[in-house]
Amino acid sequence: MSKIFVDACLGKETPYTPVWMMRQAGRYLPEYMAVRAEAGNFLNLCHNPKKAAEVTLQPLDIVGVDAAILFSDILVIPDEMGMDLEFIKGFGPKFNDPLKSQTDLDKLIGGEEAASKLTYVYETIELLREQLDARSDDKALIGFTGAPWTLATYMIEGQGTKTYNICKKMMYSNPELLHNILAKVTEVVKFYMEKQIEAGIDVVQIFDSWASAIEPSMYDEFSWSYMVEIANYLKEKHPNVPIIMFPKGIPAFYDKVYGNFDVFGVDWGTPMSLAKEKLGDKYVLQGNMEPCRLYSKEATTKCVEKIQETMGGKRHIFNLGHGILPDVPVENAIHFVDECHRVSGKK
């Protein structure tokens, strides 16, 4: 069965603009609180695959999405490669063992070592392919990652941070290490999506979060070519699964974006106009409602046909701008998957 959403990633015609929504699997929903509950915590979560399927599939029949992105952290990459990870109730990810030197690096397992080692991501994923294979519909799965970039924060500066002030450091004072931790970190991540991809996911999207922490002339040294080193690996490997970037907040590097993917992530805060200008000739374009509408059917659909204005149903895939938000109510959520598909031309 053809996906329109695999479709749409590829540039081809679609009946109607499909649509998901970055962490659609998460706490606004009760069902997921439920299961999470469950589970015991976060991390348990990740590990269980039967239970991680099913908080997967909660927004296809809950909210209507026309994809499901595999339920998953980031973070498990430096965790399987032996960081000591750990999520800390209303504080979030916390390392133990921040990376400080070549030392450190070194201790850590690299390479398809560490990528075997997520076997209940790979459970996961085969358990939803069984699943989805099994419905009517046409659903596709998305695999993802965080860009080496974003986990390299995590690694270095041991939570999150709003400054980057030890990266950075690092990358002005010290290049040579932060590029041996991004390599060792590249390394993994292409063996973990090459795994995701032969576990049965249909898309992959590689997350650069924290994308505007570098300042432009910097972005392609530290961090777009390593994103594009891994979207070169797996389009040599796998040609048919589209690749999805999202850089989150780069507008000012969008001259200079390069590569061998498929779909390029709009983060809220750039103008659909200004994304369609500079690259829509080139990739197709995901976004990039701002989140926060969504506390408004409203605003909500104010912004869903301007960006329906702007795109004209064409080379498009309509999402936010970044991740949905715990407090949003699910019957908003709804709302902007049904206006989506209204605008685009849904019977």
Ligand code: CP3
Contents of the next structure:
Amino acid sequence: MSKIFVDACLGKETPYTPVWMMRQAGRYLPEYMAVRAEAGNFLNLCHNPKKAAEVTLQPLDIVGVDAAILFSDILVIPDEMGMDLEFIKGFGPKFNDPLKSQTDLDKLIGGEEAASKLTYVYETIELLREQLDARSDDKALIGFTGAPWTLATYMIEGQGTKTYNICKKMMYSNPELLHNILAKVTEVVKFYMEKQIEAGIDVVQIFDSWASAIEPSMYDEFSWSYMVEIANYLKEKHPNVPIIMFPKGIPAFYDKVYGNFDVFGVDWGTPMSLAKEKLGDKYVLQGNMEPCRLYSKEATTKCVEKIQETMGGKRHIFNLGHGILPDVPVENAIHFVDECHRVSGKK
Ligand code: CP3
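Moving from the form predicted on its own, what structure would you give for the form predicted together with the ligand?
So here's everything in the complex, that chain up top.
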């Protein structure tokens, strides 16, 4: 049986439009908070395949989405390259020794050696493969990575940033070092995603959450070209595994989008009609409800109907235009999923 979500990614006609939500396994679910408490903290949860698999599946049963996304984090990659990752409560991710020089970069583990250390991720995927195959509802499993640029922002700044000034100082005053960092991360990500595919994921998503920090004329050079390098590598080895690219906030780059991938993730700041006009013939589009609409069922319904009107149930996957926030009522998330199914004709 083919999976409706995979079919939709490949642009095939499906009986209804599938839906999932970025960050769907997380703090808005009391069931997630209970498992995280058992694990002790967020990173312990990522490192525990049994518990990570459990929280991955929660949104399928509680919210009714059509695909599960592997529970992990993009920052486990630099962690296993040798940067010491911490998640600080109320603050977020932190690397205590951010990259400042070629010498710092040379100390990091690269390539397949780094990717081979992420065994807990592959074990989580293997468990999920077994559990999903044993179900009768044929839901897909999405694996993911951060784009090299988004990962590099954390590796260089050491934490989240509003201005990206340290990365951008490097971009304009020492571009060679930034390219060396991006190239090293790209090599690890290629092996990492290949191993995720071999462990059993159905679809790949590449999150470039901080794409919009780069000015449009520099975006290809410092981010998109590396994402395409990863996509081309995976497509050559596994042509049937769909790839979703999610570069957040770059509509000014839409005329220049290229590459061998299947689905383009549209963020909430971009009108779906613009994305359809520019990219809809070439790629399936995913998105793009503004996540804060989830605070109101009425606002959710309005937006879902509008997106459906624009996309017409063709070459489209419903999603939010970025991640769901922790204080969204679960019943509103369920309402979103139900409405996507209703307007697209799920019986
Ligand atoms: O449900 C899913 O989408 C799968 C799990 C997932 C997580 N992080 C779990 C998580 C995924 C796909 C990610 C990706 C991720 N991680 C991104 C790209 C996606 C995006 O939202 O743009 C980024 C930028 C990160 C880095 C990261 N991880 C930050 C900045 C933070 C702290 C901010 C926050 O939201 O708390 C995290 C922590 C994190 N990753 C949590 C979860 C569920 C919260 C941890 C907790 O307290 O339980």
